[in-house]
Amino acid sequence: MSDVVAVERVTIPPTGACQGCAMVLISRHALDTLGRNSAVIIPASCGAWSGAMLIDRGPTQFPSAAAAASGVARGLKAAGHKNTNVVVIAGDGGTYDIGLQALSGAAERGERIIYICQNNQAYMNTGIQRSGATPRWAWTTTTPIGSVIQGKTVWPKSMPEIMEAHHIPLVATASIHNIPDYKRKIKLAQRLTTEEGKGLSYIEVLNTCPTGWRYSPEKMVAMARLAVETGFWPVYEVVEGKFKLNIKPKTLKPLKEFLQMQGRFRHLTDEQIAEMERWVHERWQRLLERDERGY
């Protein structure tokens, strides 16, 4: 049996999440992989609906997940529990925007925290407001489609690159359509952060959201797969400075296939789709070049 296969469930169904929410898989596979010797901090987010767990779980406010986790990690160490995983599962709002200051501080201090961002590209839990992770031209309740403005007006931040600038041992992205790759990265984070104490590990997973993206729940995994196959969501890792593209399609599928499945992009013109595809392909080319160099 692979060492990334969980031997015991520590998360307990059912959950209060929306039907077809990928957050349930993100939380379940992370925590079941890490096991009972873990404590999880969940700020206000869709993660609040994860359901019951057989491990210590602490809720916290939007901006303070990394600060709260820092306190927990240091308290556990002082009490002699040096091998307990301290995990944050936060949304993109609590990571890219409101929680960025605390996360940056924790990363710079080298806290023993495994930080997982479940990125559904908006503040879905509080009403589908735009976040720093929301794609350009996407519809949200705060970036509506009108006669003057057509959705969000700016490109999203690159949070993994921001975390790379902190020189932490692990920065990685993952997709729920490839759970073995995601669980391998969770185990890698456990080794680097919890066991070897090399500092904060950051893993970001695309959380496909039927409610906010406006598509049918049964297409959750297909949507995640298509995001990767079109280059919209590249899956890679940076381990102690070494870069690797983990999923490398020979040819990217047309981005239009991914966009047209979602109501939040239904208003896009052909010119906007072409502009977004150009942006995606330029980023993909930079990642291919990094993969070739290895850093």
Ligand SMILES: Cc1ncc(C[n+]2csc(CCOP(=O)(O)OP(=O)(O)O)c2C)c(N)n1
Contents of the next structure:
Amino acid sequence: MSDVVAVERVTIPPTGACQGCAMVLISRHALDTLGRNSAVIIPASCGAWSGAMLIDRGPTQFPSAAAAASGVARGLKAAGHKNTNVVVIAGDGGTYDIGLQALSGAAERGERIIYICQNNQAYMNTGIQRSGATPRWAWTTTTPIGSVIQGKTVWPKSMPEIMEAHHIPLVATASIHNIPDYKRKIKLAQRLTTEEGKGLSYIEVLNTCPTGWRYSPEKMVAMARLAVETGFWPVYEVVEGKFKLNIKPKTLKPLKEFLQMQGRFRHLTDEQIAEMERWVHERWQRLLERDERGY
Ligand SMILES: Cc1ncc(C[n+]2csc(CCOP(=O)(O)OP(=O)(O)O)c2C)c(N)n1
Ligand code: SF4
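Condition change, the form predicted alone to the form predicted in complex with the ligand:
Up next: the whole complex, starting with the chain shown before.
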């Protein structure tokens, strides 16, 4: 585990991220909401570019963010700092794939960690390779468009559902087009995890990525909004077992509107778009039913 290094500046521009990268908003709003009494762990990922910070920040090995954060949380508690937030900001590769074992263990042990997954749906930092979060048919450098395959061949995992199976106090998804909802969830995580010590909170935010998704940077917020309005990225929370859909459009917009804005889906046929829309709508229906039941 790397040391948590005290630095002079945090969430302060400039950042080293690409223009129009949502990850900058994800980090800034989380850390500014939690305040100075926080320590942040960032494994290898685009998060490394999220900018300077006024709180302790430690880099970790790619698979071990949750293990490193467990040690930091326990060390702080032992030193009497019971109300310091310990925050992980990891990518989807570091969460869905290589960091899953450490995260699962930390969740099961009930560690006091606020875990934020900034999901840009690929291993972006090392050049856009497919991850367990990459959508089916998306172009990446390891799922090219050719005569053998046409993008990713399988559906993505449902990481929030995997985290729900750990019976942790908070599992939530969020979108950068609705910052008040995101910040409310961060505050909720602070209360449940840091203050009440009820265990690990998991918040996953769609990280719209102009570089990997192949769209123009100024469309960042529009892209995030459309992901939610088409049902591609449902925004919900599970708080101590209680389910709530936080953004509930009366009717979903056609998925095509979202897909057509991105180069990574440019090759899709009408049949593939229709199949992906069916997948999205079936999940949406299940979430509406859960919302009705409340669990
Ligand atoms: C064990 C190990 N394998 C591979 C790498 C190389 N590596 C560094 S960052 C990264 C991609 C991170 O992807 P993700 O977690 O999705 O975050 P993103 O860069 O997309 O924000 C990889 C493969 C590494 N640092 N350690
Ligand atoms: S590759 Fe994507 S996620 Fe990474 S810094 Fe650039 S825009 Fe952000």
